[in-house]
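A single chain comes next, written as structure tokens; it is the form predicted alone.
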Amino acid sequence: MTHLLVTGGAGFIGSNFVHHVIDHTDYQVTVLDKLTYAGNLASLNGLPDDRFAFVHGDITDATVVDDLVARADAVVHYAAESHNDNSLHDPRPFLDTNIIGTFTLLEAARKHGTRFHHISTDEVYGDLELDDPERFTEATPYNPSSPYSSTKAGSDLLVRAWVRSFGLQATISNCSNNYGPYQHVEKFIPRQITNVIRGIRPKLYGAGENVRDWIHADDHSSAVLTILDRGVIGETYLIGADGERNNKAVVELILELMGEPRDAYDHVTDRAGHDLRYAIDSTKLRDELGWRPQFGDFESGLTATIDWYRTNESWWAPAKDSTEAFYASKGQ
């Protein structure tokens, strides 16, 4: 492979996945993103000319998707709707983006012959008791419970239908939530973070039992690139890098690590359909393909991202004061 074609790179997941490519290979990337709300050409600034270049458009005009995947190598899929909170408000952009959008993808890359990799969440999985001992694995059932997660599903199930009908040269990753940086401030770790900065005190639905597999952008995109180069087409690989944690120890260490009270923080009312716990099993991804994470530490993971945040506010400003008034209006 010479040519990535990367949708929603301008996206949080993506826009890291494209740096690390620039990064630690000498690939060419494309990237095709629709620039929603999400994404942001200022995630991609400083790559290089001669080996990167972008195309705003939507992964569901055939035409433009098609003249793409024809030029490249391989497809690596991250554009999604993905906040479940705006899949409870309305359905209807997850289902284009995330069920035709992939359809659509996945019709281009069989007729040229193309890689495939479809980048998906653990929430498919549904949730796990808090006091249960057991993980998400391969083989776990399909327990979808929100517009976001139900799409991403059947999202997945295309793509394994692709390989089988159609014999579609395609892998998939379902990964546990990620941090770190160029990721919107409405996502629960930035939020808290940026409200550090600006003197807000830190949000926290309901009791903050809430449990997340947490893992660094930088070791998602390490993984997914893995699976690009050495996964067994038709498969199915996990991410995770063994950071649970439940929402309330998080806000905590995050008010601790910027020299604030660890009890300098709000509860507010929980959202509707709030899992419980995500757990990542990623033992087939660690034995079968030698990958290893290399924030294995959440502290110190959430240490560089605080960093980032503070040093990089110009980024993440202009959507700051529309994201907290539109939180206040719901009471959160």
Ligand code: NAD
Contents of the next structure:
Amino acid sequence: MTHLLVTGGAGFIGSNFVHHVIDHTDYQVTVLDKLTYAGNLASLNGLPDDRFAFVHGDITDATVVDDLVARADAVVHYAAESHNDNSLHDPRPFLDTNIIGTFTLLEAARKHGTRFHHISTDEVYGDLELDDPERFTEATPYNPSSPYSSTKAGSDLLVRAWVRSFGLQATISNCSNNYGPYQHVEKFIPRQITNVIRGIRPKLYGAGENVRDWIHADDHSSAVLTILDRGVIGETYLIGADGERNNKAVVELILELMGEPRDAYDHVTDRAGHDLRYAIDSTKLRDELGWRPQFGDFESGLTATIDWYRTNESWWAPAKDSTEAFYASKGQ
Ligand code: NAD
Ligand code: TDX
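Could I see the form predicted in complex with this ligand next, after the form predicted alone?
And the full complex, kicking off with our chain again.
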């Protein structure tokens, strides 16, 4: 039986992966999570005691990390400071967790010869023009824009160096923007859904022309499990589901699906250095490992996500007022 150590498993995507693994394999899972503002134990409710354990700790703590990595067959590394806007306000935790935390895990995996899968983002490739016919591939040069994406790029390069220099048994995946239940209300889609529920007008940065390539978190999890099981050591795989949409269209769709006028939103101060467009070509993952996304229809995925936020207010309400106060202080 395989025993996975999942870092950041109390976050949005990490918790989705833990549920996915429990539902689709017979693996054991241990989560290591610091429970920052972004971690929520309620996202891990309902997991079986005989297959799941939670450890409260920091991935920069070499003692805790070494002990847990020694007992795992594979590490799946999700833990990160993940929000661009926070990284523009206070970059330091991004360096600590994304760079030093990843380094700490890599050293433990090297020492114990443990299989390692590193979760990363398409943001490491910078951004594309709106009319660029090319999309990101595994061969696109790194060109990150924000403190967040530069620390994720740095962590990817550390993994590559540990593979080449020390023979670490590692793979990397870079995924596009995720949506679905259990996402923190600081992020674009849940912020706008919970604003509408609270009677606050949605907030669009700048003109809203920026394009994101949306994928349901369930599809991200199935892709990561595929790479963990069948990926070639040393390889990078891009994960995406052909879900390009501009932000204005997404806000208008949320308003329509929630029964509000499509123009009932505000334009607010744009994000500094705001990436224009992300777009993923996931041909390698599809052709070489046979992975396919299951959520082809963004509108029905979004409808189910809206329903989830409507019926799970107790999960997100504690973070809502402080998140909006932070944005208001930035004119956003
Ligand atoms: P999240 O912010 O929802 O969750 C991050 C989790 O990591 C939280 O549970 C937090 O408590 C934990 N954590 C933070 N610092 C830690 C530390 N020092 N030690 C231990 N735990 C710590 O993030 P998310 O959106 O679920 O993203 C997870 C991963 O996926 C990140 O690596 C992110 O870069 C990557 N990713 C996210 C997206 C997206 O759209 N959200 C897309 C591509 C890749
Ligand atoms: O209120 C808002 N209004 C708005 O217009 C917020 C919060 C965001 N936006 C815009 C900015 C982006 O163009 O929406 C888009 C999405 O914003 P975020 O949800 O903050 O995501 P993004 O910056 O694209 O990064 C996300 O995808 C890649 C995740 O947060 C990262 O962790 C992941 O690496």
